[in-house]
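Next up is one chain by itself, shown in structure tokens, the form predicted on its own.
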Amino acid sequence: MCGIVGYVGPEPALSRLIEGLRRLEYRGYDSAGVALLEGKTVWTRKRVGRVDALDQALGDAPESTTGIAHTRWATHGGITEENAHPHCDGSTGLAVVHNGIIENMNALREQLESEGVVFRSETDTEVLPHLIRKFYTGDPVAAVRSALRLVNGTYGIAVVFADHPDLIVAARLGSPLVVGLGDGETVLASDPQAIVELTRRVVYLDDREIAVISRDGVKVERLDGRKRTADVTVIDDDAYGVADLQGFPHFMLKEIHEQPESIQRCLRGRLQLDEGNAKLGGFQMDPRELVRIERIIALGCGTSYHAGMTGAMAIEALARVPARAEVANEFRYRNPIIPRDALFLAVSQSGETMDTLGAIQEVRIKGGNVAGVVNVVGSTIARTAGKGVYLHSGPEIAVASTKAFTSQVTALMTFTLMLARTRNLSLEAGQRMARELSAVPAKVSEYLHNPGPIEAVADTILDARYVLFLGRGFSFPVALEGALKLKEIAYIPCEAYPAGEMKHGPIAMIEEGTPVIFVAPSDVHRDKAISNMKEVQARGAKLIAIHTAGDHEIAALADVSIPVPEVADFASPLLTVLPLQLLAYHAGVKLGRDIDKPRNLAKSVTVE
């Protein structure tokens, strides 16, 4: 979650890091830190808040090629100076800058008091230091190994030592770290996206794997000593944009009006309109492959277990095959059976999700069968899982998910075309989805181009105390990303559920004026729904309902009305969801949220 930016070269580091930390800072901005290369010492400087307060602190800085960075999202410790990044050892000879979490902090620290060490900070990372300079007599590598052996846990780290200027040594178990090689100079970042800019030449690091880094390049070998060649992979243009806001004035909005591109990239050479199907190549099952499979279980988090929601209720309609989400962190332990005759798919934007990482690991130790449903090109699930789909959606740079989660639920949508042609869809079934998926993109961009009274709605919920979201079918996990997202913009209570459950509960919290949002489009459902609405307006609720463009009843039922194109059931999602992205946004702005940036988020989440 944190973020992580080295440089070695010819040019001064100080720019490249700051930059680099620019770039990452959507993965924790509690505090940022830098540390330079100075003469026989390491020279450091940390702020509490984001790059810029780091920035601003910097006119006294050396002019050093060598240097480590680090943007921090807190665990361990309250959000300080002291527990800021880089942590150093006792003489200042090196310094650590550490994403991930120390298990057996407690009892290293110990240890290493006992030892006479004086600790500076209340964190895990800063037994890291003192453990790298009680093993070093000279080596960095044999340091760093020395003192990973006695680590449980994750980490991805990077070190400089004063006595080897040109010089980084970095390793990884559960975070991830990629080295970028550039023209006589080298860089490392826990993301590709901090480094886009100088290279697009990557050497990705595996679990328990160790790099020295120079001017020259980077050497990899495992923690036990063995060599590894480090294989060079070229980052795709479209897989990393500059983080520009093109006009907008946030990200957050930008990525929103994103999507009727992000959803046709995604669909984009996959389907087969005449022959009403759909290739997905990176899955690497043939018609026999996907007959066998019996059952789907989407594993996920936050945004992407609502999209793996999304997407297990198509494949059960639609291809008949018995489908449900779970979510990863419960999932992982509760000592799971693992059906031989399942695909497992592992939902992840960033594709380095801690929990759905270590949801995807049981099942392949237990012989499962695991495909990755991933944004991020070269990600760790991506490269752990071997096969799949990429969302090609582009970088999201806010912290809240929007364009992903559409795309998500795309390319489960498009998986779920191939394998019903290998069951009960006909042809000419086949042939109209198809066609109701490609007409999605146009749509989105209709709707956007008008989405309706967005802003009243916001300022009719800046004051409740609750807000309830509902929905019933493919409704339902819209129901719940809009909840999502209203929570972590603007900070609103509130909460979803299915509709009908409704009245075993939540209906005890609706007085005179409570917002209700009612996903209810022009579906099986619309007539359940109907009667749900006008329980909830019995009660005094305020009921905002978003339906199908032309659902006159629902209009003239609901206080505020926002309608969408029609699409097809399944396809419903792709369109309902957008005037709950806006909502969130729009009533975050109102009320003066970090919008990009909401408070104790982090983008990608790499730690339990």
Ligand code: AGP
Contents of the next structure:
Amino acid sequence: MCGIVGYVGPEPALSRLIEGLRRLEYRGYDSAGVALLEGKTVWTRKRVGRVDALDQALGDAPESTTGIAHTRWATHGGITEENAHPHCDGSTGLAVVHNGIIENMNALREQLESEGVVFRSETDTEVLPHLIRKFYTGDPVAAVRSALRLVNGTYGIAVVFADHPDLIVAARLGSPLVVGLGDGETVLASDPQAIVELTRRVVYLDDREIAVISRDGVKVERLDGRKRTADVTVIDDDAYGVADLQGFPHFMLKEIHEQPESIQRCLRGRLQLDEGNAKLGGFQMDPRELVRIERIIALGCGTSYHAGMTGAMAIEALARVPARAEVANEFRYRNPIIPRDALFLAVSQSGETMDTLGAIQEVRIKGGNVAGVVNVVGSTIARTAGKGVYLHSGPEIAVASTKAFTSQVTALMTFTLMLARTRNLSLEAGQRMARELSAVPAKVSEYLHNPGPIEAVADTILDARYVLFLGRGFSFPVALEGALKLKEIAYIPCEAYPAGEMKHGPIAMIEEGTPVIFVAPSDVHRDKAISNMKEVQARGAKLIAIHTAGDHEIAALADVSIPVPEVADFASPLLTVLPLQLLAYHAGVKLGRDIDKPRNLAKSVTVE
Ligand code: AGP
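Next up, the form predicted in complex with the ligand, please; the one we just looked at was the form predicted on its own.
Then the entire complex follows, led off by the chain already shown.
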């Protein structure tokens, strides 16, 4: 959601803050703002729109070596300059940026208003500067601590005080914050991505902690006053890197084309071709522990949920362990039963999704066993799970997740192989599966070099009132993922259904010319899929089929045929999803959409 950056040091703060905001803009991009310390006052500037709009309004900004900045994804209050962060107290003696939601804002606001405070915005955040001011008697940390005691909800905050010009106070409950330690300078961010160019030595804040940030580094305390040692982590992973388009017009297209390499990175050092096995040391489970797992439940949201569904299908089919995927926020709030013999997999690209984090916290409270399937190293979900597998996809900047999906599926297939070998998968079958997985990157590359008539298909769906995605078995989560991409990027109305379920209702939506995109590789479901294709064609649908190369029957039946290279059934989602990613991309481009920052969305959803 929103992004926070802070800087204290000897250098001009503004350029570092703006650079940090640019690196975080994919997290939220409704409005942006900055606060700089100038003498005994706090100078602020805010603008609706992108960081560029803010940057252009900074001509008169003071020279300052301390500041905080924010890029917003609106929750409480519309997208206006007043509602943008930072928010100040009445005397502009302090400024606050905030990620998260203050749930008791109405009660706090009423109380403050009854005490004469005048609010300037509609946000929940604005209660914070007024509360901090109310408790401020010269000690910034004490004031922040007293204010936060009254707050219900979630926050990652950064506060600057006019009369403490070399200090930022930060605190966290449910919204991530990380402090970067430089040479005589210290930086703060809601995401390491914002600061890795300045330093890779970081201290992660945990929930209910408060940090006092100065040029000399950071002191961390618990909100209840207990001290804690600020353990330094060195980020040496490629999950953070230069957010560079490298000649591509958009990050989404760049990330689609990175998939041969990102899948390869996910597999590297993990497949044991001779033993027909896989080694995922991060799970910290030996075969005797793996064999005690009686069920697997994957938790995730959006694309990560679709990857979890795909993984669960593979686990059941190949390891013969009962498995299912659940939408994390639905799971969390139904007082779920946590079986003692289950392993929960938290699937997340960012590792910061609040719904997924909340779900695994619930699992852990109930004594359950959780492992992460996460891209961002050191993220909250990865640290909360404490074990699991990193995807090593590299930074995913486009809001629409593409390479993270294929890496999640790859990691889950690799886990499936490891689990299956502790059960009934033979050496020969394990060797075959390992070989099939290792062949995927080259097949992905082969497809991307010859993607078929994607742009022509994009042309035919631009004006569609409704597009239906269908698939059976492993291809159903792929259909869901294709429809999600098309909604996110092109805003074209569409839905996905299991192909066999289509005749129970959605078939009524089909009229002459309705595009139906059928994911139908040559797996056990192929013949039934062909029957479903004929059913929709009989009602006038325009059939676009994604099928295995060499399947001449489907190629001849479809109005448009998009072949993908042949792979094992379980690996087919890694191929069949590619045309759907490209289709959403090209449809979005043709419709003039904002590809990497689609409307209303943010890259990581850190509020509920
Ligand atoms: C995917 O294109 C979306 N941006 C979204 O559904 C995303 O997958 C979801 O919010 C989960 O994010 P995560 O993987 O970072 O947890």
